[in-house]
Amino acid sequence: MILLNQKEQDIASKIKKLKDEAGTHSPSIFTIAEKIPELNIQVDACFLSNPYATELFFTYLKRDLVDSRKMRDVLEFYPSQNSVIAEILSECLNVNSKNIFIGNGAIEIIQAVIHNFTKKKIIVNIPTFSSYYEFVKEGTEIIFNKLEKDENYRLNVQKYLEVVKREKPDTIVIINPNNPDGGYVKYTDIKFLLANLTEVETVIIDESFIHFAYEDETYEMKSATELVKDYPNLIVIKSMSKDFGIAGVRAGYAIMDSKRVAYLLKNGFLWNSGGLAEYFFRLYVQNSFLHEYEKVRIQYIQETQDFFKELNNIPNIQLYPGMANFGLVELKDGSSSTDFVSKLLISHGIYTRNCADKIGLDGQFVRIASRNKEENALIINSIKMCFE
């Protein structure tokens, strides 16, 4: 069992203070480094992103903006309005631009959708990303559908359908793959649910981690975006920070009924993207960039699955298999998740996500993100050393 000495306990109390101040989210690595300078942080395995995609993006940004001296234009002049950026994305996503809503990160879209389209009752699967129930307006009933531990926290589609039929919500949320467990709902099951839940006014499917999921050896991702044409109650939300490693750019989009997009544009979201976000979206639709990105996407998926295999072989922990770029790990030796996260960060410089505040988890859990091959090896060795 992991125990902390007095010096480690003192630093751990500082880490806990920062976590408490951050609420149900983790403090950024910049905040921790600034507030606790005695820490030597080597790997951020709390942040969920593809580091190879970050390197690819920066290569293009350096060529297009830095070396060409066009960065000033991006920073000095106003970016385009929401609808203009939607038109840029339209052909690439194979969706009418009037169905595309651009957000200052997915978090802004989540808040906009919940505040404007959720009315009386919402069903949220737990454990999950907390903003989906934290952003609910006062007076709205929240129904938690608990994912079962003995089912590896996977969504049981038939049981879920029965819950929705019984509760009769106006809004439901499915994160696919789910955070923090990586549970994936297959495309055929998504179509089945949509076909049987046409009476639900708003069906939110968050695909922020969909680029890491696959159903066969081709590694092809299956997005629900095209289904918006058939189901006007569907809203598909997509963060770009996870798969492209650009959280600092704040870029996301949603696909929804055109009337909903028009409503949001008239109510405060006309001009909500920054210049770097617009640059990214214009880059995102270029065939050359997408071709190179597809290579690093598949490389990262393969290395992540190898990382999971090594994690699963470490004694004293249980890894819950998933289709995202992170693993939900349960500590089985009596160690607390708080002590484990603190020990790993203080002694080895590995920052992971303490899941003690995640409602719906029964036990001591941490979430560990996959990084590049070298950093993953460091994470594995550090965890082993913690238990030794």
The other form holds:
Number of protein chains: 2
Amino acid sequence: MILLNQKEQDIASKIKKLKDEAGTHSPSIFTIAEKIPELNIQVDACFLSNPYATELFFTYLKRDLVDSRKMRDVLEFYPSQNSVIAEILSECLNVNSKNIFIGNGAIEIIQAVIHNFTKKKIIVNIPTFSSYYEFVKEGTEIIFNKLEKDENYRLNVQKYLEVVKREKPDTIVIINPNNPDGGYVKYTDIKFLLANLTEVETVIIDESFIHFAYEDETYEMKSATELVKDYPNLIVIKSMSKDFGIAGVRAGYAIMDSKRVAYLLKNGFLWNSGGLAEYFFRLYVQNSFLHEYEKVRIQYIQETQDFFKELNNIPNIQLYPGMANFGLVELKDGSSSTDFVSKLLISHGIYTRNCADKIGLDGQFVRIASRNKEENALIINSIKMCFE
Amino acid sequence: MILLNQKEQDIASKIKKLKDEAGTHSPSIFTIAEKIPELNIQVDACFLSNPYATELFFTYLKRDLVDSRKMRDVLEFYPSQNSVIAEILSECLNVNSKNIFIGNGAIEIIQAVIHNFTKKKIIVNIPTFSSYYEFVKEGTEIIFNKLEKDENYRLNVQKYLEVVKREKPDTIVIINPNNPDGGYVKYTDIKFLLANLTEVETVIIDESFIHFAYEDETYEMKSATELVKDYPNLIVIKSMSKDFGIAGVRAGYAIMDSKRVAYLLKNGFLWNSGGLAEYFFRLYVQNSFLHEYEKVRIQYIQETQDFFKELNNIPNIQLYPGMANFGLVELKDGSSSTDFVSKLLISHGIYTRNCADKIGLDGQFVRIASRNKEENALIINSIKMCFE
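Next block: the form predicted in complex with a further copy of the same chain, after the form predicted on its own:
Okay, now the whole complex, with that chain kicking things off.
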């Protein structure tokens, strides 16, 4: 069982204080590094991104903006309006631009959608990404649909359908793959749910981690994006921070009924992209970039699966099977997740996500991101050492 | 009188189409350049910024992020949360961090404030920046307080006080200096209004152009920021896009009662800054940067005043006196502002703001930004040639 010495306890209490100040999200690695300079942070395994995609993005950024000195153009002037960027994405996503809403990160879209379209009752599966219930307005009833531990926190499609039919919410949320457990709902099941839930006014499918999921060895991703045509109640939300590893750029989009896009644009999201987000979206639709991205996407999926196998082999912890780029592990030796996360950060410089504040998880849970191959090896070794 | 030939008319109709698509804002220079490649744009005199401050910012950006290869740190990871960036600004603004709200550009703050704090009735002085009435929710009454042409669109403080006392709104908005006329309200008058309007629930003072205003030859700026301590109904909104010329970075802040900041943070603006906005705010509070900025701020004010004198000397137009970094000019020879703006763009590559859509302006008005010395000379010569 992991125990902290006095010095470690002192630092751990500083970490706790920062965490308390950050609410239900983790404090950023910059905040931690600044406020606790005695820490020697090696790996941010709290940060859920494909590092190879980040490298690819920076190769292009260097060529397009730094070497050619065009950075100033991108940062000095006003970026394009929301609808202009939507047009850029339209062909690549095979969706009419009037159905595309651009966000200053997916978090802005989650807030906008919940604030504007959720009315009286929302069903949120737990465990979940906390914003989905935190942003709910006062007076709206939140039904927590508890995913079962003995079903590995997978969404049981048939049971879920029954819950929704019984509760009659106006909004439901499916994160696919789910955060923090990685649980994946297959494309056929998504279609089955949509076909049977046309009476639900707003069906949110958050696909922020869909680039890491696959159903067979072609690694093809199965997005619900194009289903918005058939189901006007569907809203697909997509963060670009995870698959491209560019959280500081703040880029996300959503696909939804055109009337909803028009409504949001009328209510203050006309100009919400930074210059670099616009640059990213223009890059994202280029075939040459997408072709190279596809290679690092598959490489990262494969390495992530290897990482999961290694995590699975460590005694004292249990890995829950998922399709995202992080592993949800449960500590089985009686250690608290808080002590484990503190120890891993203080003694090994590895920052992981303590899930102690996640409702719907019964036990001591930690979420660990897959990073690059070397970092993953470091994470595995450090966890093993923690238990020695 | 300015008349367009057939070719110019064809391009002008394309410009009009883009403008119609962009609503009550101007299409960005990138959108125009992309959609009308036959244009040879030389000067963006629609864009309201200090170009010397932009240069200064890029000198620092190059040193801090490009040369030292730290750009990746800023763009890969999540930027700090709103309240962390507020803490960074606190000392420099001499305001408690709990009174500071960070925005993804001032436009996001305007929307958030109007949506969340305006209730039944708002008074907006016209002409104005259109977002202040566009973002008002359905059911809220908008009273347009018309600034008088024969008073040069200056706010008549005594008359304004009477209007507010009579109308009893819950929200009033003063843009200082005002957009699009540059009308400036002196600090003593702002204090007088605040002292006499404590019954108004929300007093918005938008100081996005305050860095360009001055009351005497010391060029000291007189911000209402510190008055929030004494007047909890006051909200000061500040864009950083104008004074620093970094619209693509998306950075703004507001000072307001701490309960209001807490309320907004609880409702979805926890994480709204991009990595470069956080970099900018960290730079902004450094004494060495501020010292250099102060020099280019004053240089730019002086050149802007020279530009105004030149504008004033052009026959056929009348310049309205203002304290911002743009001149509001009225065409006096019977030309339409649409033809003037088209001619200036098509024949001289100078993009200015047609004010035909600005409510509260009675006549043919164009807003022309002050740029650097060379560009200002080009603007002056081009306008003269338009009238030849």
